[in-house]
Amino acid sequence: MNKPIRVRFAPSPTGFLHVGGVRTALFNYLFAKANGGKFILRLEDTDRERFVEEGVMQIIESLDWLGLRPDEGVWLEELEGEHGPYVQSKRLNHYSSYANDMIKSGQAYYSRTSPEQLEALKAEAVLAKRPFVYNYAMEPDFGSDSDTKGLPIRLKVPEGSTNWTDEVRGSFDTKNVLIDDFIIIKADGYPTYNFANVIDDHLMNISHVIRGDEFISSTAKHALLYDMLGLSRPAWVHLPPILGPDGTKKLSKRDGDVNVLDYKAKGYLPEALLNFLSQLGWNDGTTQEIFSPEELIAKFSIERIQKSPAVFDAQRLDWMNGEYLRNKLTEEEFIEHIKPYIPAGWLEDPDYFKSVLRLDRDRIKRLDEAKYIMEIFFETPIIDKQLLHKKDDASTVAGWIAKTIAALEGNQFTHDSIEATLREIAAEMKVGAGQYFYVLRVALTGRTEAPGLFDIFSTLGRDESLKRLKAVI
């Protein structure tokens, strides 16, 4: 294919976008920028009926916030191209034009079949155990009735078969028999998706159209369509689907297909987010699993793209994301990017709340953790009793803190000294040191997930850490 590389991101906004939008977003931006071409946003909304007027915005937010900007197409302001609108519902002079000419030419016609006959001819298909494939035959005899007002028009599918190829998944052969005379333009006079897509990516000279599997289905109806007109069909590439966490059902809302801006809420990273998804369905062949956005323009390719199914893993997300907060934030980032999440009264005292971060930055993974994680620093934690005494009885317990308190009262109180003088402790008491030392994390933060212990000691300082062991006994 010679002609120049024109791709396209075009959701419906019948609802907010989620990740396995992103994906194909991601997708299609990869293949445009690796490859001098252009990336464009047309919004599909012909659906009225779903149309939810907040999913437009939350779309441009969404896509915005990761950095995927469109070269052309719908955004804040509609960005400069030769091929607007690149709203559907902007454009229906389009799709009346090309439906009429169809009509003339004997290759479309005005359906009169009622709702209720559709429905008869259905339920006769069922009971006969045989496919339903609605054509022209199946019309009503009309007679002499001309009036087509609030008729949808269909397409009227020849005899034969029609072939198409997905650049990923080989070629495919479909029946015309087994395609219905599908609608193209629907009774309140705005295009069916079927109709509208073709249309526009021939009038918006879209050299490839990369979009998720569920779409297979239908694009021997796009390549009837293409034939029938006398156009130029594009390349199409349809991604593998995204699985669940069990690799046995599709992606749903409870596993993590939800509102992308949900995923900004929690706190993680764009670059994250993008490299994560990147890896649903392509490899570059090698084991790197952190790519700047620069290496993934580089190494993308459509012959990278695979058949098989991705598993989205939460975990592995989690991972990712704590890596660019690690590695790809300076201290003063991080700080920047935290302070949505936690209480402005933490960065009173800057260096406390920097030998804090020092100590709980390898544990943050998304930024809305950051308040439960760090706040043991901050605020005098509830000790549940049960806890602290799993180790031994309450009277046994408040001697070994007794004793530490005693001992800690002269001590350098270094990372170091905290160390040897609590192990000489333990070895005094002939007490095991990690039952010990449980009883003290407990005793200091309420917790018996924390740093280390004698980092808790040394970063929270001598004051406030004897008194909360005195608060305890």
Given for the second form:
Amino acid sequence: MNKPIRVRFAPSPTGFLHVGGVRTALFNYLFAKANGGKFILRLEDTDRERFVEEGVMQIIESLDWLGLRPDEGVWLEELEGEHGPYVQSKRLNHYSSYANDMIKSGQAYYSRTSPEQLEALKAEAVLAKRPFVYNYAMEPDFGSDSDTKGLPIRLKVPEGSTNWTDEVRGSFDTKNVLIDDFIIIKADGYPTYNFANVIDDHLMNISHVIRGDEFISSTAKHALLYDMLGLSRPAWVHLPPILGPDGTKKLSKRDGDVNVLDYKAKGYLPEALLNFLSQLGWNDGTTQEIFSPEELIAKFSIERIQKSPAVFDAQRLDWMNGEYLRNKLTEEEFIEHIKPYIPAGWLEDPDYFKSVLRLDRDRIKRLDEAKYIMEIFFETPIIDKQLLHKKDDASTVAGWIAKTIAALEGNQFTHDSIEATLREIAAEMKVGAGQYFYVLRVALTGRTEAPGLFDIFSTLGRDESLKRLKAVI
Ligand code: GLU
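For comparison with the form predicted on its own, provide the form predicted together with glutamic acid (GLU).
To see the whole picture, the full complex is given below, headed by that same chain.
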């Protein structure tokens, strides 16, 4: 009998949502959609010291921007779902009820070691060069004291060993003597991650746990808990790590942006970012690089998740974003997208704006680049004299520009007519076209890079072009 597919993304609101977290959310989402299942958003907020209030909104806002809307769980508005609440701090009754049952059956106990005793035990282990594994035998004798207030509860790990299988990595086998009697309920009454995670995955009928591979080392504990509680285990799917561009260390802040909302601010399209993230640890077995969300859903499968680490190649993301900006948006859509990134005044003359956009659109890889790339057509440039006189002195340059102004006064001012005139002037003056055009480009725009010179002239129009050239003289 197959369980209905139910997966969850279970972030801890400890700050912003990391792009690696989004990759996890995306794989959960794709797997749910590919199999007619449910995608659930659960907040794991039982580590009260690391809890950040704004973290909750950051997670929701990030997933909302990317279109990764859950079917059940925490969201902007109330979502349907019979397994709530979906925030762990509101589920304490469930955890304590399971923990109390485990105490009654002898599977768990109140632990009375003081922090000092614990430190001493750890130091002993270090001296003896053995790993520190806490177990019941280390509990101090507390005689007839039955007051358990403020005491943490530990699992009494049984003898034997714990096997579990990961759908990507294969099987793992851990001897239970290596698993410490870990805390399941802390002194503050909140459950630990390891405990709450298992109880909730069970109560929420989670069929597949899809998460980052940093949780592999905790999974034996989870498997053991399922067994001790007599609950059926979910399938485990651990995703390969995402490494920074040098391919050695995990992607971190030092490698650039890791907060998803920074990608939003910089003008990446959500579709492009999702497409990029979908290929960090998964591929469809072909060389296709751009997938629509529907294609991703149709093609996604756990079998094609790779074991080896993925490398976060920011240049590839930029390239993909450029592809989306160039090919996946109509001109009108493009304009809607760049509006927040440019001064509103630029759109006063929509036809002029569009003529500029047609020249520049292919060079915009991120929406936040649009302002710099396009501004030469909207603002009077500041001309750097050194740039202008890089090769030729001031009087030579002034002479060329004066000649250009005179010749262009009566020009038709199309791309081709401008080109013909300027080439004639270059030949007549016996200067290399490259050298001459360089000076004109700097005089018109203050810059040395694209777009093409004749396009700049014809787009700016006669009045503005000649005004700029005169100002330079
Ligand atoms: N709360 C954990 C995290 O922040 C979730 C781990 C899991 O998915 O089991 O990543």
